[in-house]
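One chain follows as structure tokens, the form predicted on its own.
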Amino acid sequence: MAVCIAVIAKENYPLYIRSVPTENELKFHYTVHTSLDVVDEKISAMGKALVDQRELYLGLLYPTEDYKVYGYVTNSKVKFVMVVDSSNTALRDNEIRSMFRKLHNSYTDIMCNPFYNPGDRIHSRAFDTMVNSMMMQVC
């Protein structure tokens, strides 16, 4: 089950972080921020191939004892990080990929809103309900 979903700006500050067990919220913030180093390493390793390539999914960033951290980066260098409970072995890589595509589409809808200033924190009911439905869908 997905326990945390985060949207990180190009400059590496959080635009949106949502975690399911709210008592461990600080732990998930730390996990998301430590994963940014791995995201930057993967982006720099791809180099210019990332510009030519349409694949934005970074895959498994790193596993821990309790969680697996997955990453996705947009063309505008906005990063999506998803922390998944490692006890869920039924969750396949293509399902994670489709969840990131769904998250990217919802983020694109927010960016198309004329009342949203790019770079501001995301305060959208539609985005919240989409993230909550994704978290419940995986459960």
Contents of the next structure:
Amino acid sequence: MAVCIAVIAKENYPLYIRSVPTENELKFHYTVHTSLDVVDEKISAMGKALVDQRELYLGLLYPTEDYKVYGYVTNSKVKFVMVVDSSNTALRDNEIRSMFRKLHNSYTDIMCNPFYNPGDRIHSRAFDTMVNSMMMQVC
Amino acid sequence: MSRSPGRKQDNHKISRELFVLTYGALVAQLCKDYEKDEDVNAYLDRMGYSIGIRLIDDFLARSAVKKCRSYSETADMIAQVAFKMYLGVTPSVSCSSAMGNEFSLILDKNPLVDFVEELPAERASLCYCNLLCGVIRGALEMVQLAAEVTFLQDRLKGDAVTEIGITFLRKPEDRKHKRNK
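How about the form predicted in complex with the partner chain, since we already have the form predicted on its own?
Expanding to the full complex; the earlier chain stays at the top.
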């Protein structure tokens, strides 16, 4: 279960950030922000061939003492960053991949909405529901 | 059988996503161009009307249906044949007036709003699929049936189903001398 999920636009500003324990929100925002550097590093290291599904998923970006940060980049350079609690039973790679895939599918649904302008913040109820289902139940 | 040689009979299939996205872009652009929802609705209806007056010939040519003898047959035809042919859904028809000239088509699946979750807050009274109303109205007018077509319920506005109401306006003279083809 994720603790924080963020969707970052191509220009590296957040389109959507949601974290579950809402009192430490700023810390998660900071974590996501710093993870963007790692994302950029991985993208440039991979080179131009970003066609395969496997290469969209960046894997573990870096572990901190409490959390692990995973990244995923789409072909349109929109990044999904997920912060997962380390104390939680180690989530298998496949589960993280499937969570990212669901995120990606929901994101494409939002993009298809004719009233959504690419680059706007995401205010969709369906997306919120999907993200909620992936977040940890704290209370 | 109506089969003209120059016309490909294989029902060109284009991508449904492309169609839905095109319609969405059309509505979004109209929303940008006109501030008032009523204007957007009126223009969608007008566009639908000009589509309908042309579409009716295509429909009659491809479906080769017999002349409808009553309003309820006409409504059934629209729901079961026309909608099925063009949108792939079959709304259910119900007659909502004792006089037999008001019908409603209840759509539980509307392919045009596949990607639209809900209307934006500032467009609360937009009838997103008003084009369909114009199409039905234009098509009926070309077969000498005047009708008013509006949306009675809309899922995008929070109602349970999408309901299109067709009210046939009675003309004073009888329909005996009307010929469809």
